[in-house]
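Have a look below at one chain only, the form predicted on its own, in structure tokens format.
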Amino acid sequence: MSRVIAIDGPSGAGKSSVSRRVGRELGFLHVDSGALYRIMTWQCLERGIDTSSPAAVAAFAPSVAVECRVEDGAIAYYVNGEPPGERIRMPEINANASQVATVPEVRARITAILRGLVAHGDLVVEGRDITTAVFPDSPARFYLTASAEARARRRQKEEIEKGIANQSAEAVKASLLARDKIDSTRKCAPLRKADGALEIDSSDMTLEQVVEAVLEALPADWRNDLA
């Protein structure tokens, strides 16, 4: 049976960072399951459905086809046939996200494409409600958080380097903090610490320090893989 290590965090916590290093280190196939959030929001602008409208997206949602094929040590999301890309990060994808993602249809309908992807071997999942209910028996289950501050310097940084920053550090802070309102909030799945799960606050640590911490508090048959 596929091994599941399940994160969970707020934005900038350094969820996918630490993630990805994790996963090499142990041969896990990395899994970001906010970027089926972000495929599905995205999609939906692209037809112009009213993010705003439950309903609207709820109906929509079915008609959404996303591929996942397993690429250089991670699950790889395509759309008719073509990576989503840069596309699914841009400042109004972020706007409109968590209104998508409250909708009970389509976290019901990518909660099953996550736990189909056991099929392709262990995965290390990052997300919002991996923890709670995706994978909530999972022995290996972690909560990543962070100051404000410090995930908005993150968060900044990360789309600097990308290309698309045009937020000041005060705005991508004040959008964060309204994120974590939504997600904290909403009635399906929302964004909680699950009981047993590890926290982790990452303000004050290195990204090394923050892996070592995940990896040294697996089940220690798991640890035996480590090289």
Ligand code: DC
Given for the second form:
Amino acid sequence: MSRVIAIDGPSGAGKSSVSRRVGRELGFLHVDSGALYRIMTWQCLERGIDTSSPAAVAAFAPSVAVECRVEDGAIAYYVNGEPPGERIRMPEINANASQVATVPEVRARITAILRGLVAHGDLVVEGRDITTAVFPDSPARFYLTASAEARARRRQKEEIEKGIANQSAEAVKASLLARDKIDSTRKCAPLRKADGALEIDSSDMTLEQVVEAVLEALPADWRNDLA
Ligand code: DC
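Right, the form predicted on its own is done; let's see the coordinates for the form predicted together with 2'-deoxycytidine-5'-monophosphate.
So here's everything in the complex, that chain up top.
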């Protein structure tokens, strides 16, 4: 049976970098669950669906076909035969994704896709409800967090480096806090630290230190795969 490392936390806590590195160390496939919510949001916007209408989003969700392929140690998503690329990282998607992620039909659809990925092998899955709702029985569950300032700084740097946007640190922080609020107060599978998940505050830690903390906390026999 496939093993799953589950990592939840707010935006900018470092989940992607940490998950990718942990996956590489262990040979587990990296799964970015947020990208699926972003794809749903992108498709809604492309088709002119009103993302503030849960009924409209719920009716549209089943028509979005997402293909999952294993590529370079990760699960890559394709929509109509094409990878969405940076189109799902734009500020317009950031501004609408939390809303789309409140819709139970969207969450049920994406949860089913994520659970199906175990057919591809061992996984390290990052998101907001992976430890609480998607894989709550995993023996390796983490809640990765950091101060709002540290998270905004990282996101701003990332956006500038990728040429996605050039927003002030204050604007990035405001957008991040607005999303945190929606993600943690929604009715269906809100972001919260699961009972039994190990909390790691990465504000003053390097990426290497966080990766080490995750690896050390894994069940002993999972660490046998370390190079
Ligand atoms: O991690 P991210 O910023 O790419 O996530 C995009 C949006 O999707 C964000 O508003 C939170 C939501 N999300 C979620 O509700 N559940 C997940 N498992 C992953 C992301």
